[in-house]
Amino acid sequence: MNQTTNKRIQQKQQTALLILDAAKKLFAEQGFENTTTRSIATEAGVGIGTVFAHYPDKITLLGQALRGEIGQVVENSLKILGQHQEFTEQLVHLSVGLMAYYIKNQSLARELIKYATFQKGPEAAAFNEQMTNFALVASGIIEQAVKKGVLDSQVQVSTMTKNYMAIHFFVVGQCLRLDAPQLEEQTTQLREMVQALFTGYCLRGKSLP
């Protein structure tokens, strides 16, 4: 690959960030519905095909923003995972980084959820691959309780972690419909439905606290 072809690539890749970043802008400050292709080439300042060029229509631009925010968020809670010994804290501590990025990007999060939801395409099948691979996340969480004599033997991790992502999609639910969600009565809130869950299933002396 030759100087020029680099060259290009990279612009392309820049041309592409700075339509991201000016959808991310617009779609905060006017919302989704209100924010026109040709507001984000405008603000982008490049033509509305060059836009198409890179992205087919508002929901790809509104799906990619928030997919790579939500990623880093899930990286970010991974790294400090290990702060909480107990396994339900640390299923706790992982819903909790992504409440709070609904809660503060409330709008934008109900239009991308309720697209993955009801709607289907790349952008939908992308969200829902995320949401299986944070789902596998909190199955290595309590497979290794299971593992360290935490949990009985006889838990069905999958079972468990299909109870875990209701749990967790039911109080996101809630940070999205609510006008005022606080994260800390949520949190709470999911806290003990998760510790709920799991009660019966400590083996003596690692009961639950």
Second form
2 protein chains.
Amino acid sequence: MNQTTNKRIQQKQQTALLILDAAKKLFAEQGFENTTTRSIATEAGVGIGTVFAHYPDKITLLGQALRGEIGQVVENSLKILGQHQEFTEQLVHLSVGLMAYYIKNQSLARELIKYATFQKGPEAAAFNEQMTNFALVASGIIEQAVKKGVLDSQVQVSTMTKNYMAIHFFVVGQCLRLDAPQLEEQTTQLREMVQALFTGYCLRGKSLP
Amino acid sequence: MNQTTNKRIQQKQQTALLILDAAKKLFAEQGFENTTTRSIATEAGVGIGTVFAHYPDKITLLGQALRGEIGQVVENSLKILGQHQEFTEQLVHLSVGLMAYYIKNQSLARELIKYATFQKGPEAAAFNEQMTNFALVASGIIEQAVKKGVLDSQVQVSTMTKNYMAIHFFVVGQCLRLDAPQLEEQTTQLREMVQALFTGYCLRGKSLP
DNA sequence: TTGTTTCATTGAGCACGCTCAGTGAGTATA
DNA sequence: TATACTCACTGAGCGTGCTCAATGAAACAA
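Instead of the form predicted alone shown above, give the structure for the form predicted in complex with another copy of the chain, please.
Below is the whole assembly, all chains and molecules, this chain first.
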């Protein structure tokens, strides 16, 4: 029963992959807007109807194409978080990974985030869940700093986390919007803003470089 | 020469107004996506081609429809800025006007800002110029606070301004994204974030309420 | 095997935003 | 007045993203 039924399911899964691979290739080669769903279907060797039988719309295809990579980028950032001692540098590092990815894939990332930020739907929900996790990590870093006595204990961790996320989105927005953003410049700006946010609450006499 | 030429020019200007008025009406009644350019043409009593002879694309029509109102809102906010003594309250007040407008016109404003934030073109440029002016006002408020000795003179005004703008965009983003945002809640969050940003640098013993 | 049901696949077709060659009234020139 | 030119206006038509009734192969039932 299972073995026989599998034939259809396997076929379906493979078709879905074929379409996704074609989409990835064409998006990378021609950009999002310049790639037509018809050309994706042709590249994948299926009819247009099949494309939309597997993915509800074009933006979902882009989301599926980028989601894995973005998750990977965040994961990598998390792995080497511990290398930094200053919690502000940990926060900076957390954002820089994504910033670098967004700069490298500016036009595709811009399209996805434009959608995810302002629209509703499963694709936006999935993306925003990733961002919620991201905020949780930031919150943990700030909480640790308070517990270690590096930060004044009267700060509201939740409010500071929101402030950090605001900075993150602000700088990420610039990475997506500017004409030829330089990672170094944007990182410097990010660092300045994060330090400005926290320096007033730092207890030990750590000075800015 | 002028008088006779005016006939054409006047006719053209009136046609443009007719189209813009029709667009305003239909956008308000049916939303941006649900309003077709054809229906705007019909409502205005002109052909579709005429619509695009006057406005390069649909989003420009929305921009023209909202730009005036948004400018008005900012102007009104500026007029009563002086009523607040605490500079943090001045900053909060600066944002609240726009937030209220965005909540009231959520779906249309979202569409315009989605475009202006991530796309290029004259419409986006015009909107971003408004935002640059907005940032200049904020910068002035912060600079004043430093000069008055309310803020530690070692703060970088430019960096703090960026931090404030980050908060502004963050909260405005929520006003545009959430399902039924409450102005009071969003204002409270904005105030918390602004106070958290500056409290560490405040010289006088002004306490939070 | 034969009949029945499920469901992945298909492409003609729809509605949309936007284009562009053609039209004719308005304007300047003789 | 007669003629040439300008330019606001027009809608048929194009290329999109996406839909949906129809098709037929795979899966199950007899």
